[in-house]
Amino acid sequence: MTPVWEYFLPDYISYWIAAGIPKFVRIFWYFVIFELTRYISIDFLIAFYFKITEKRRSKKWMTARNKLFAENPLISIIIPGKNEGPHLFKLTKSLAEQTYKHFELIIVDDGSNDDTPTIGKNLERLGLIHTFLRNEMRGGKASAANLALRYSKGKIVVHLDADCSFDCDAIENIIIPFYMDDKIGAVGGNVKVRNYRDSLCAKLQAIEYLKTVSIGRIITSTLGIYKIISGAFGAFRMDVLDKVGGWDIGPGLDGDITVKIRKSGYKTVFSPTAICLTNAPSKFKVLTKQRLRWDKSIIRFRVRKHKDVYFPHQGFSWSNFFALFENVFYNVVLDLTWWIYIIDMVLNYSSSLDFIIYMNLTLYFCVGFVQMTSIYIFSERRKEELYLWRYLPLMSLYTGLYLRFVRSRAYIDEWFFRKSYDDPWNPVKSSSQAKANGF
């Protein structure tokens, strides 16, 4: 006798019921291996990791936070850019808000063609910061970036994109690390969509944010593997910077820095309450654009430049072959694998497939629900962001269909063709340089 549930179940369901484990996990065994692993059990461990060890925690922040402010170091803030003139004064006035005061702020106008050398000179001409310098002709954001580490004399660099904005205690928290461990050569902000509320765009982007940034970096750091310190709020210690010799030319300039520091010996660390609210694409052919650039980065630096984290050799870590071998697994090698999965449904399961699309979207569905509860348990901005639940949804088209082939194509753009050389965010002087040079 059919149960009286049933009854009330779309089709589609009762079907996966009637069909029993086996095959449940025979052909949902993309999601079953990976999905859920990735954003289920580990973000939930980590959480509960998270909430027995709170105190200890507190404790330790409290001690490294009194200790930064008796020592009260110079801190160099350094903000590279081109036509980034608009968004100077707003970014002056939330550092001026800031709880840490000690910092010296330096801005690089990199052969902008807009009025930002009038902006800054006059920003520099009323003390609202400290020094603006130029570049006549554009060399690229690691140049720009280069020239204000020169010119920095702070112990600690912290390097922001201009069109940003920070909690009151921003640049206190993600000062704070360095002082609970000597090894720590960069500590990452917490970037959040401040526009979500501008399109269905932003709100996406505002989403993935929290769950690839705000849960997935503290995930990674927790686990030791962080390995992208982001551009738009990152703290560097001057001595370390020194070392690795700076920025070098992008685009994906974050995380190679980053791996570079890895390479001589730092950790890298994320911290959750050092908060930056940055502007997100508000158009898909924009964000279309930032991500085939971040994506081919990944080809570029991690498979190509940085290849030799993967073999043993006399300055081998395994902390860094997992930080990488994690991004690249994640990203490339399970790209490849959910193609294959395409194939494997159409080629054996060609007459069920509206039942698998129906499942896999409701699948997707409840974990970014589950997801958004892990979020929810370390989020500050409970309130603001429950505005975003109702889109949730949409995150698996989102996720799953559009980054996955803007992905794809990167992948293909530059592993095959070396794109990210031809890329407009560099001048191509410099990209030609970097392509000479093996960067």
Contents of the next structure:
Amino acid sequence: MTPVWEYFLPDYISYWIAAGIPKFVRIFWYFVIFELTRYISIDFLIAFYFKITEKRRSKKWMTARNKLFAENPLISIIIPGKNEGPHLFKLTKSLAEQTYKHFELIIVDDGSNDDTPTIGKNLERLGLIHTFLRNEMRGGKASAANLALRYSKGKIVVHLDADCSFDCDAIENIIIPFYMDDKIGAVGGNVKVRNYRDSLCAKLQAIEYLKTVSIGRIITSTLGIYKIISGAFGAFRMDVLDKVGGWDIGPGLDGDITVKIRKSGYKTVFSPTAICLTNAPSKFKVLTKQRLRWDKSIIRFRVRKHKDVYFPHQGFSWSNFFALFENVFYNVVLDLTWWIYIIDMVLNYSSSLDFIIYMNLTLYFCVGFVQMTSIYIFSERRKEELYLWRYLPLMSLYTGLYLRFVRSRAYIDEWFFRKSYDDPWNPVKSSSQAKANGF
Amino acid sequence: MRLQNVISNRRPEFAQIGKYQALRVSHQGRLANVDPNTVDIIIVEDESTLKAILKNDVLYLKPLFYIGDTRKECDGTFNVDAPHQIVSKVDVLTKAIEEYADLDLPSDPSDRLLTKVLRYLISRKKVLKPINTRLSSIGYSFPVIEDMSIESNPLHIIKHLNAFSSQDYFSRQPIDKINICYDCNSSYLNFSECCTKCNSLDLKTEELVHHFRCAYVGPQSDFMKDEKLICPKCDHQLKHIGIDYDKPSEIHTCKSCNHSSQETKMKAKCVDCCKENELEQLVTYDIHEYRPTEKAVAKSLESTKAQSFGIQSEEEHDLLTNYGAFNMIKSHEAKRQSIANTSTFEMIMSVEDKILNGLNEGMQMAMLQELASIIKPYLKHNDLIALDRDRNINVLLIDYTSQENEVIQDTLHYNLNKMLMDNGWSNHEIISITSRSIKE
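Write the structure block of the form predicted in complex with its partner chain for the protein whose form predicted on its own appears above.
The complete assembly is shown below, putting the previous chain first.
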């Protein structure tokens, strides 16, 4: 039997040499216009900017750090959640190691049906938790966060997920930016995947988080269009939270509150050195559910609830416009465009589809490595993350196909059927009110 | 002599009821000259006389009747209008106590108390059942044994009874549990909720309200506006519980320190000494009823024997040496050392004052005795343990090498501290041990 490269490879090369650059651009317009611009050019431009401004930024950071420790404000760390009891002790241990010590820890148990109340009360008695509050009836994550907020006494509120652990300077690094600029209302932490060795699913998410969270958010933050502060690790000024009324009903409440803060005239920034490790779903079935929920929230919040951002009005802001536009464009519009691209290829290049698919995979494969180089430049865990490089070839299937299918399904569900209101993530009593009032 | 004389306040005090000679005792002072052989029944009308009879080593078994309310300590009420009603009961009792007629009581106080109680209970076929009373500091009194004993503290009576039970003279059945003040042993406690942070009693308890529409959650006072519930976040009126809002839990806010929590701390204030006890500090006792066993029946029929049964077992008696004797032996040992070229060490073990001062005297003693019993197995047979006035445990390590002395000191220091820390007495070492040679 003749090996595939003996008959396929010469034809493949001849095809692309014969095609020339104009035809190449015509076929891969989607890649050239969108992917190359966004993920390659901007990454390296920002990396270059970071390099040349390193000294200035470092000096500014140290000044802010000194201000923080001179003032030593009380920080309220709030952790709303359901059935998070098993994580609580580890979390208190992780927080006990923090370099910034002046904080109160408030945990809200949102109607857990496991041992969480017993664990929480014991930790409170032992003094490891400052306040443990329990809602006997589940009210949803937003209500739990708002309850914690109601009893927070700190100047800054740090919102965490219970299953996360933190670098020992994470709290310090997430609150320093508040001392760099008075207009900063909220700061997002850098969430990375802790269990990346568990399964292929977790490994692929670890690479995705590095691209979209660690690097993606450095870029959006630098451009002033940072629009999502992760619920797993985010810090907020108490007066700003009071002004925006805390969290509204989710899912997607972390993105929603970020937009609310931006719309109130405050800046939101990303702190790449505030590192938080979280467990990503290790099975694709669980991941699919999670992503459907996240993706639906883009339509619900970015397109519907905050649609005023796109139109001229009294409080119109270009940065808010671009922040949401970028988000909606690169997710919703490009997802739709991708299907148009596929149809274009099938209709116009059906005879060359095999060459196109292979070239596409080759391009994304190469881009993946180039992008990983930019991650390598920014990362503080380079050695550990080298382990993930070998899985890069699979990323084109993961992001290019799997996530696109999930996203498309979520957008259809939300756009046409408003499925996010049926999500069991929120109790029916809250979802029905949110739906009735159009939130 | 007419019966009427017995039931009236007139003398003489003796009367005949059936075939029995009855003695009415109006005052305990008159018991001194009573010849037990001439009296078959005793009739009393006041509590102090009744107690005095039970304390009396020759009269305590006599059929005893009370004019007035029924009392557990006696054999019944004496009805002045129908005195012969007691005859059949006296017949039974007389037969039952005949068995003990020629038996002496032991000389040891504890053994004597046991024997008296057993003879009384067995002859009456009674169970020793505690009764609720406000007059006792622990809320319970133990009839008969309290009257027979020289102890007035009910906790000491419980210790006696538990010691007797551990020697199989009683089988016991729990009927209650009491918590008593760790300072004065009183069970009259007022329980109240207070702030977990500052112990203040000034707490405000409110229901939490969750507004479904905007996810705001806060105490009800946040929502109260003109006697209506108005959401402070979205200004909507909350009208219908279950539709607009619910009340997922409640919260306590301390008016002194402003701390909010869903937990409160329970405090028990002693009515007698005003001490505020944490719940963990309260000392818990089980209250039992005690039923004499087969072994008790045999014991009640024993004649005088020099045995000791008391709170302290024989082992406990052997455990601790009198401190004076300890010092005497120590000085002899010091002299012997200089002649025989042996080495003896004195080890002094001290429990942190803060811990001991937190216990009442009885508890301090119990703790030190327990520590001594734990130390004992580590020692050689001839070694001595004594408690001094400063509440130190003194140990005389006779004929030890320096190395042996060091090993035992280190071992005891580590093991005792670990045991106390594991049992939650403290989170740091509370026992210190010093040791020195007693060579002159």
